[in-house]
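Consider the single chain below, provided in structure tokens and representing the form predicted on its own.
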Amino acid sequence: MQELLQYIFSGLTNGAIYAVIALGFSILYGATRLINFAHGEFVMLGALGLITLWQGLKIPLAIALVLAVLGVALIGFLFERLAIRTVSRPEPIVLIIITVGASIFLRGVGMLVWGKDAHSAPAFFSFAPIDVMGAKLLAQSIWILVVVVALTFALHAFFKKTLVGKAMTAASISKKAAWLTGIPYEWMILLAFVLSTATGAVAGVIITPITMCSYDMGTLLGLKGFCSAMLGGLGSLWGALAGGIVLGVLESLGAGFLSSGYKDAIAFGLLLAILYIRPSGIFGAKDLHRF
């Protein structure tokens, strides 16, 4: 039981991080029907940006957290304005190729700025681990779970309760209808990019105390987040949360009871299975239509 609980605790921590990354995919897809394959690099920028601000420039942690997220959101703003908005023929495949190119570009920038060495940061909290039937639950893990759940509730309230959030949802349903009702469609797209990249930065800053961070960390994290979003239902906030937790726990159990070599294979095997059995994901609509 102790061993099982320890694997579950580890899986919940990793799954929460995957869930935050999946939230970014779902926000952007829900508003634009676009999948940003550079999303993992925004996670990387958030993590290394926090380390630079906090450990390098000695800025207080709370301020460094806010600056790191805002800085990445600004990069997302520039990405949409300079790389996405300027496309003359914004077809889905063209935009996806642009995001792949942006991923390569940002990874190269990360290597030039931070080098090829891995970087780390100390734990945010110095509290002793909580003992649960012999298994240890770190304070950092609890904080990550709280942040993820709070972020999901906040985004849900934003899209369901605020006028701007409802406008974003309406714009995603019909561009023409949005213009007819006075909704600035292009600004809704821009806001979706900013929210998505800021969410990726949140994933980056919460991961810094529990793993080594490097310029190429975003590739695998982005793919795991995409798997989580597909598992839960791309475009669904609660699906992203559920998909991330399920993926993290299954990965941890597979690595613990089978072999650590199967950890990544489990994620992509699960993605293939969900695409074959239920392409819409756990919380997605059952019937898919092409227009």
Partner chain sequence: MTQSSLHETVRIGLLTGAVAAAGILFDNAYHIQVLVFIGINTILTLGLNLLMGYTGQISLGHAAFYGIGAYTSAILTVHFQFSPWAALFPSLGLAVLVALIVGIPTLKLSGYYLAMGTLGFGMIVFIVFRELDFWTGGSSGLAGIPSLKIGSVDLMSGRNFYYLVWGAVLGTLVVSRRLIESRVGRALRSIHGSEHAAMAIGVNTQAYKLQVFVFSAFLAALAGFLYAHCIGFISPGSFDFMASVRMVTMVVIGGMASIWGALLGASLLTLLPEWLHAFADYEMIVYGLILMLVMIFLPQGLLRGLLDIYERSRNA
The other form holds:
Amino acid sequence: MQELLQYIFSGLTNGAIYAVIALGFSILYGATRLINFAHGEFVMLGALGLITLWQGLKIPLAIALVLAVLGVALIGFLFERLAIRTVSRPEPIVLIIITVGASIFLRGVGMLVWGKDAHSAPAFFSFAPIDVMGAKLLAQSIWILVVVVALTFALHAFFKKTLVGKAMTAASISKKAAWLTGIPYEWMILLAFVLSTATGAVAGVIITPITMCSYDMGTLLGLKGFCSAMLGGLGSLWGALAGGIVLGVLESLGAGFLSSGYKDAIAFGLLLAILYIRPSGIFGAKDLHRF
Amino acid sequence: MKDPEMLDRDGEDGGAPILRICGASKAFGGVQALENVSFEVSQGMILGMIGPNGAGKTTLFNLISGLYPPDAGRIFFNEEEIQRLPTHQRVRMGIARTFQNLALFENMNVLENVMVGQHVRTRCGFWGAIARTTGVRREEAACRENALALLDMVGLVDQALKPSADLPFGWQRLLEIARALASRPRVLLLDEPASGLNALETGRLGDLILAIRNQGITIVLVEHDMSLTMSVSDRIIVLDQGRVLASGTPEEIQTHSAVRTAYLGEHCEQR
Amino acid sequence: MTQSSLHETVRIGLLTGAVAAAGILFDNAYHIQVLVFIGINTILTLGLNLLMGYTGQISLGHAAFYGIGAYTSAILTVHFQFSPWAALFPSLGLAVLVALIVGIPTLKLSGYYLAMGTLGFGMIVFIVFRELDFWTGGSSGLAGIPSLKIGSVDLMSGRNFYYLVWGAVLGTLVVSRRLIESRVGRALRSIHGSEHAAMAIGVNTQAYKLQVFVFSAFLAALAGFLYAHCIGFISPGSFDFMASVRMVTMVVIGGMASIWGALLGASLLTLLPEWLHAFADYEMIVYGLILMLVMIFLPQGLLRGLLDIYERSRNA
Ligand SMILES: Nc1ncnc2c1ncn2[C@@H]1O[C@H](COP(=O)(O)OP(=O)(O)O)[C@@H](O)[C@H]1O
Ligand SMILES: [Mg+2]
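Let's see the other form, the form predicted in complex with the partner chain, since the form predicted on its own is already up.
Let's see the whole complex now, leading with the same chain.
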């Protein structure tokens, strides 16, 4: 029982991180119908960026957090401007190859800047772990869960309540209609990229105290975030949250009771299963091609 | 192939229906695109299908060709139930179509588009292609000859080696018809073939449609150009909001009051 | 067509001549080795190009089949004392079988989902290579893979292996060429053009996608077999996500839907690390930049794109 609870706690923490990454995929997909294969690399940039700013340059934590997220959002901005906007034939196969290229490129840059070694950061706060029926719940974990739920609420409010958020949703439904109603479609795409990469960076900064960070951490995290987004239905914010938590807990239980070497395979097996059985996710609606 | 003079022009009696739709329905989310639509098409006739935008005409074609499954209803081709068959099998049986928004293969030239249209009438498979036997070569040569003949029929033989995307719009429509004919269909579904064509091109299209019918091919023609539809169709069926509003000869339809208000009136205002 | 196939025959003849000449001219073992790797990569690229370039179906997990070819043969020869030639058929067979099983559900997907599905598949296979350490040696790899022999002649000696690999390359080129210029090739290209239109003209798109997927897996496994017996040691790192990306890059550089481009892409990307010392540090940056720049500016591939620019500048 205690063991089970412990696995669930660590699964919740990881799941919350996957959820934030999934949010990034969903924001972008919701606004542009595009999947960014480099999303995981933005998580990596956020994490290593924070470590450099906070531990390396000794910038106070609060400021370092903001700078890391803003810095990554700026890279997201440049990415959209330089590599996505410039594409003459925006077909999926072209965009897939470009974002895969960007992912490899950013990983290469990460390796040059931070080297091949893993880095870590101390805990943000030094509270003692809470004891729940013998299992330890780290203060860090609670903090992460709070951030994730708050972020989902904030994004939800942004898309449902603000004019810009509503315009982004409208633009994704019909480019032409958005243009007719005067919504600057191109700006909406850009904004979606910036928001999406910024949430990626948020995932990166909150992960730093609980895991070792290195230039190649993005690929796995990106895939798991995508798997979570698919679980919850791509494009749905609450689905992303639920999907992330489910994946995190499943993985942690799998690693605990089966084998830790195959832990990562759980996410991919789940991903394939969803893709095969219900590509629209558990909550998503099925859309048909129009002729 | 039947002598066209022998065909039953009215389609009321005599000619067996080659295509029969019984109670077809299809909804997209909350939109009922088709609701309990039934009609039949006799062998060798030209059936005109009209109706305002969103009436469900394209959706009906998609059900017949199998790109969407119907929610309810049955579809018969030559008295054989086909609504469960995959699209490619229906093409093999003899149902060909064109698309309202052109769907040419832009990565191929004009000739190749028509050659690939003969897919269901040729056989060479994976091993045959690798072995490249004399039989395979002969088939390839015949396929090419056929394609050139079809291009000649629609007047595009001089364009054979151009990339299909380089053709002017009107020619692309003709190319799509040639590609559909390449599968040697018994029924040809044409989805707004005259849209985007000028008056001269539309006139030629009318002749082409009649020529195709004279080869014994049954045609269902969805078209907004009233003079074209009225002049070539043997019968007309009017679709409105997913239902059959009326059907009859072109003369009957033109005098039908409900049709005038629902469609022709609205259509005139648009002009 | 007759004229273009004549050109093709001439080109393949020229390539055969060049292969023979290079075999005679190069006597440096290192150069021969590089040529062997170019050949192996060309086979990989040709297979992936049929799938990606001609049929328009992306695979980000093709290294899995390369690995299955390599590991099956390695395990059978190292642990079960199979002769390498006897291991060839099980290796290719297993890759074909896996491709069939995975391909049936995966190829129902398209676009981003297909890319993610194949990526996930590739990752799972990579994890299996790494974790089944009793058979595969885990992360530290599997050594002692015997070299190929014909009778008592060791193919690893002199230029024998070079001729073997390039014989396979020429065979693959001819077969790919014939496939593309046939009814099958047109059907594949129609799927790339528009999958729905391909269905509407009667192409059984599912069956054709599966066929080309299996064939490209077969070629990848063949390359893997040659690779394993060429260097005698394999480890999971050669079949990871980066390996799949490398294969995609070779296709993209040469130009999707170009058989001769495959030869160019494989040559360039095999030579690049040999020319650039310190390449290992910049490898990812270079590959990433190539993928992005080629797709943005020369989506027809480096060769075609540069030729187009040249022609335009001459006409201007
Ligand atoms: N794939 C689809 N998804 C959602 N709605 C569709 C789809 N295809 C058609 N519709 C809807 O079905 C109705 C009929 O459309 P359609 O058959 O294209 O009409 P028509 O061809 O007569 O203009 C329209 O309201 C259209 O918006
Ligand atoms: Mg329509």
